[in-house]
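So this first bit is one chain, no partners, the form predicted alone, shown in structure tokens.
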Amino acid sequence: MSKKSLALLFFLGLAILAVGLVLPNWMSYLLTIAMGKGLVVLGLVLLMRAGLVSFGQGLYYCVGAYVAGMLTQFAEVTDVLLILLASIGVSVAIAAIIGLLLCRYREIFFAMFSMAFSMILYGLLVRNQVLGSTDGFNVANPSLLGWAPGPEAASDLVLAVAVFLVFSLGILAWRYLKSLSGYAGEAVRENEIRLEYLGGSVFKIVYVKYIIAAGLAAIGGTVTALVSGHVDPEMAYWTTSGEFVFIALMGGTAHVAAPIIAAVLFEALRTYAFAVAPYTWQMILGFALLAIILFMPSGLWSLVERFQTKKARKTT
């Protein structure tokens, strides 16, 4: 990525942060939630480019959120940097163990096994009275390097952290996908046997991607917990993981920006659908996904690719 592109992304991040700070509180809240979920979907996209669809990213999303909640409520640790490091560390440790089993499976078996582990966590949390059972518990306001803002400023702090994470991790993910390890994922999807024949370790490639996806999901869960001020077992329920798959299909897997844009559009669409049809809003989401699959099977990012193709034809 050129210096010019990095500078453009830097100013774009500042512009999004400035817009988020002047938006009404409910809109900046939705924007922060969308960016948190976008990071989870970014990890899911890394797996999908290797031909794997996980219905269990809610596991690490929930782990990241609960680590944030437990640190603020039970250990009185509110520094957002320490919370993020702890959330990533716990999630990566869990993924390193579960991945030893999961990364040996493919297709529907991988999807179902990943969902099973997520539902196990859901069952454990529902029965845990100390962690609030089905109601969950509240998360204290975060601080940064000794600065403890009030409730409204705390939301702005999480928004700023989310913008920084989206752009920095998005750049890292883009560079990863352009590296040999990134391209190896597509080789896994196309022909595992040929990749093994050429000397590549399919298990190692998938294992690394699974751990990266777990870390991104934990960051997304931490952002969601800190901005919403509450965590509950629904974050590990299979419908939450299905929501991440929905957003991934909506955006497509062609670019790292696609899951972030799709997450923002998904939150806007869900809010609008709930406002106009509070009892049948899921039906509106279903029709939206059906339309995308029928007319844009590669996701919304295919619109950008079509525009770029037309522009290239005009210049030649």
The other form holds:
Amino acid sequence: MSKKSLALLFFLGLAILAVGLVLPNWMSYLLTIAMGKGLVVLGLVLLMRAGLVSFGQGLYYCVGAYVAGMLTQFAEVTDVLLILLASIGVSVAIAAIIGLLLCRYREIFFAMFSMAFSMILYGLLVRNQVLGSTDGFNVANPSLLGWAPGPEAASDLVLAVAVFLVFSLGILAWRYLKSLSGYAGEAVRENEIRLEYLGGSVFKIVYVKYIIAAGLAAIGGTVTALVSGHVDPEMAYWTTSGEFVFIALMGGTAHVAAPIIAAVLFEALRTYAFAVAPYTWQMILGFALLAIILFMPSGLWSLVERFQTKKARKTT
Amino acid sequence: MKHSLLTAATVACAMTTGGLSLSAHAADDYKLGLVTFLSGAASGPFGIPAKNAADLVIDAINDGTLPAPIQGKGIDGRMITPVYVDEAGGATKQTSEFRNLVERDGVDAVVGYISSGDCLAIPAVAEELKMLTVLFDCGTPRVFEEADYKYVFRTHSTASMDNIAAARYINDNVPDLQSVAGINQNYSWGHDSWRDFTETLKVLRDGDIEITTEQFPKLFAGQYGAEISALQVNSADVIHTSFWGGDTDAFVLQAAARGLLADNQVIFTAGETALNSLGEHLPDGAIIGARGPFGPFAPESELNTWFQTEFTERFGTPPTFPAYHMAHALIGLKLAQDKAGVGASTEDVISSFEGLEFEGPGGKVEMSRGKGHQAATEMVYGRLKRVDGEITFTDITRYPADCVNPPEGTETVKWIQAGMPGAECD
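Could the form predicted together with its partner chain be shown next, to go alongside the form predicted alone?
What follows is the entire complex, opening with the chain shown before.
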């Protein structure tokens, strides 16, 4: 990535942060939630590029959220940085163990197994009275390096953290995809045997991707928990994971920006569907997904690609 | 003469300006956010009856046709315009929709929430946004036990009351009671209900009670074959269940077919919503609760008669407890707002809401817990008895609010385990 585009991204980040602070609260809240979910979907997209669809990202999303909740509520640790480190640590540890088993499977078996693990967590949380069972519990307001912003500015702090994370992790993910190991993902999808023949370890490639995706999902969960102030086991339920797949399909897998943009669009679409049709908002979401699958099989990002090819054709 | 003309002119002027200001005031409306399940499994037995009750009561408030002692058109003279929101989607989604209601739609107050998870998530946001919020149906006692809220109210008792009263009822009304069994949904509501019920029984009987089996099937499982077998093998004098909605229906149909209901007494702590849909299948002698003095247990009053007849006429089915809960929330809000006066600030409304006592269609509501933000009401149980095919109730027992609600500032479980000190039951 050139210095020029890095600087451009840096200013874009600052601009989004500034806009987020100026926007009415409900919009910046929506934007923060969308960025949290966008990070989860980014991890999912990494897996999808290797041909693996995980229906269980809710597991790490929920782990991240619960770690944040438990630290603020029971251990009185409210520092965002510590919370993020802890959720990444816990989720990566879990992913390192589960991944050993999961990364042997492909296609529907991978999808179903990953879903099974998130449903196990759901079951455990539902049975757990200390953590509030299905009702969940509240998450205290975060602080940053000793600065406690109080209830009103806490969401601004989370917004700033989310913008920073989205841009820095987005750049890292972009670099990763341009690296050898990143490209190997597509090779796994296309032809595993040939990749092994060339000397690459398919297992290792998938395993690393799985762990990265878990870390990203945990960060997304932490952001969501901190901004919404509440966690419940619903976060590990399969419909939550389904929502991430929905967003991934909406955005497409061609670029790291796609899942983030799709997450913002998805949240906007859903909240307006809620407002326009309180009884039938699910139908609007259904039709939107149907339209995207029918007319843009590789997601919204294909619009950008179409535009780029047109432009390229014109200049030649 | 000249003088009187001047007076007349002044009076006329004053009247016009007064009238003008009144009509100008009436012109801006009272925007009310209403959140209840409009889709999903809880919408049929809870969300829709509550929404129907909201429609009915809001129309009556706007027309000024609510029976005495509730007076006045609108809420402090303003007409209520409801903004409905579906409660589906979980707590994160609901906090986001709550923000939308407050900041995008600019509502004056929010009445809502059936799910206890939502009721735990919303108050913190309500405090942050300084929005007057009335929780209308959720049962978890944790809301006001875990924290204090300034802007949040709840106009009905918690689920603890249902189960403490249930334990008292069977202890008083079931002769030779020796054992109980439970079948409750495997989520917070089910576990909490069962815990409060058994803990109370243990206290009432000095531990002299046998629990033969406790079953926790999945929420909305629909099939209870295995659980019914377990209940039959481990037969008990009384079976406790906090099932609601479709689960009650399915359980009763399957249990009746297997003969479980003939051999055991069943107490349904939230069974009242099923009376209309499945009254014919419920056996005589079943003990039914309505989460308060609601539905068939509502005390006689002009307000209740009005509510029952109007609701039945408009929606073709009598109001169940979620409808009563909604009516109480709206009436409480109106009374608090009226008491604070025209043009009162939210803070004024809050101080007139705190500790408010009022009569709703379901009897007396005292905002006497949670520093004046949480209501305590009486609780009623009765045994179902069919007379010429009509459902009636016998052995109706009413427990005063202070008998079955923990006193101010105590945690339910601790209060029960301490032997329920200070409970006044006469």
